[in-house]
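What follows is a single chain, given as structure tokens, in the form predicted alone.
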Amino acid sequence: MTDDEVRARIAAIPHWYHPIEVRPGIVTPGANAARLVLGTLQLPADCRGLRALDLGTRDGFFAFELERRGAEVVAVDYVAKTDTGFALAAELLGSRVTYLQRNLYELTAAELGTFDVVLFLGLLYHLPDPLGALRIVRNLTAQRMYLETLVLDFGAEMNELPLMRFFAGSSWAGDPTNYWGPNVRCVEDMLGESEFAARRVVRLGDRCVFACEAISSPAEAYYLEIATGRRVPESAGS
């Protein structure tokens, strides 16, 4: 396939989110600051022998990067890979990333196993139940999880409290899929409730990256399982 043919196929995709270099000097369109986020994540340079999961993969920039570094990668999104640039980018890159069309709330470790590296980028504020989603992500994480999300600033005094604003309808950026705007403290506290420890936190304007480690916190896990109906409360006398 000639470079002109590659460019024509890229142009035939109506919406690109990630700028992906599919050939030397040929980069897809895309407004996402993927390179900036990638540098901030500080992913392992050598991922050989690691299983990696890219949640909300979209066009697949991060999934393909993890594969390039040697990881065995599963990429998940709730739309078909032909509805984004993923299928074309994978073809042009010769990628073997496994793509699953699935909603995050349907994912289980029983089906997929656990992953050494989990990317949870640009999703949290799109999810109606963010704490439940973090619990699912924790169940899939064996070691490291990287979260990137919108964060809001409620003012110096209020930012000491864990706060989250609800976006009704299309009130945030005209997008009805935006549900929540947390502050940094709120995200950190939700991570703790979900058995994650944020080891590094980096602000990028109104976005924030949290590099997290999976930890064990049985009390938090126990009460969240009760709250979500996955477990019956133990008798006080038992």
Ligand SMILES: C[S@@+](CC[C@H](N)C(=O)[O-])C[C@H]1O[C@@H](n2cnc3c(N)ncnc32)[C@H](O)[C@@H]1O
Given for the second form:
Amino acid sequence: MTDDEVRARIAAIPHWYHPIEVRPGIVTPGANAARLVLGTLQLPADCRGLRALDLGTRDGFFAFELERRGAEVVAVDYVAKTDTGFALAAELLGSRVTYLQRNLYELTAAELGTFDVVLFLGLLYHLPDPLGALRIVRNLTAQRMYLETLVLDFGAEMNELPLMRFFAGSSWAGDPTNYWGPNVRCVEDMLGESEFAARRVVRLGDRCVFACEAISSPAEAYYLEIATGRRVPESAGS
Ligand SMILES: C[S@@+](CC[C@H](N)C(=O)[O-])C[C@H]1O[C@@H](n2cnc3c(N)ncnc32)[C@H](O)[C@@H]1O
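Hand over the structure of the form predicted in complex with the ligand; the form predicted alone is what we had up.
Below, the chain from earlier opens the complete complex, with every other chain and molecule after it.
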């Protein structure tokens, strides 16, 4: 395929989210700050031997980057890969990333196994039950998880409290798929509740990256598994 043919196929995709270099000097026209986020994540340079999961992969920028670094990658999104730039980018890159058209809430470790590296980027605020989602993400994480999300400021005093604002309808950015805007403290507390420890927190304007490690907190895990229906209470108490 000539460069002009590649450009024509890229132009035929109605909307690109990620800027992906699919050939030297040919970059898809996504406006997302994926390069900036990638630098902030500080992913291992050598991912050979690692299993990686990219949740809400969209056009696949991060999934392809992990593959380039040697990881075996599974990418998940609830839209078809031909409805975004993923299918074309994968073809042009000769990618072998496994694409699963699935909802995050359906994913289980029993089916997929666990992953050494889990990317949970740009997705938390799209999920109606963010804490339940974090529990699912934890069940899929063997070691490291990277969370990137919108964060809100409620003022210095209120930011001491774990707060999250609900976005009814299309009230945030005109997008009906946005549900919640947490502050940093709220994300940190939800991470703790779902057996993650944020080892590095980097603020990027109204966004924030949390580089996390999977930890063990059996009591928190027990109550969250009960609350989200994955386990039944051990006694018939209250
Ligand atoms: C804002 S984009 C983020 C893309 C990429 N992760 C990034 O950070 O650059 C959110 C993506 O998550 C997907 N998504 C939203 N809710 C989802 C869900 N419940 N299960 C799976 N994918 C979901 C959307 O289709 C979209 O591709």
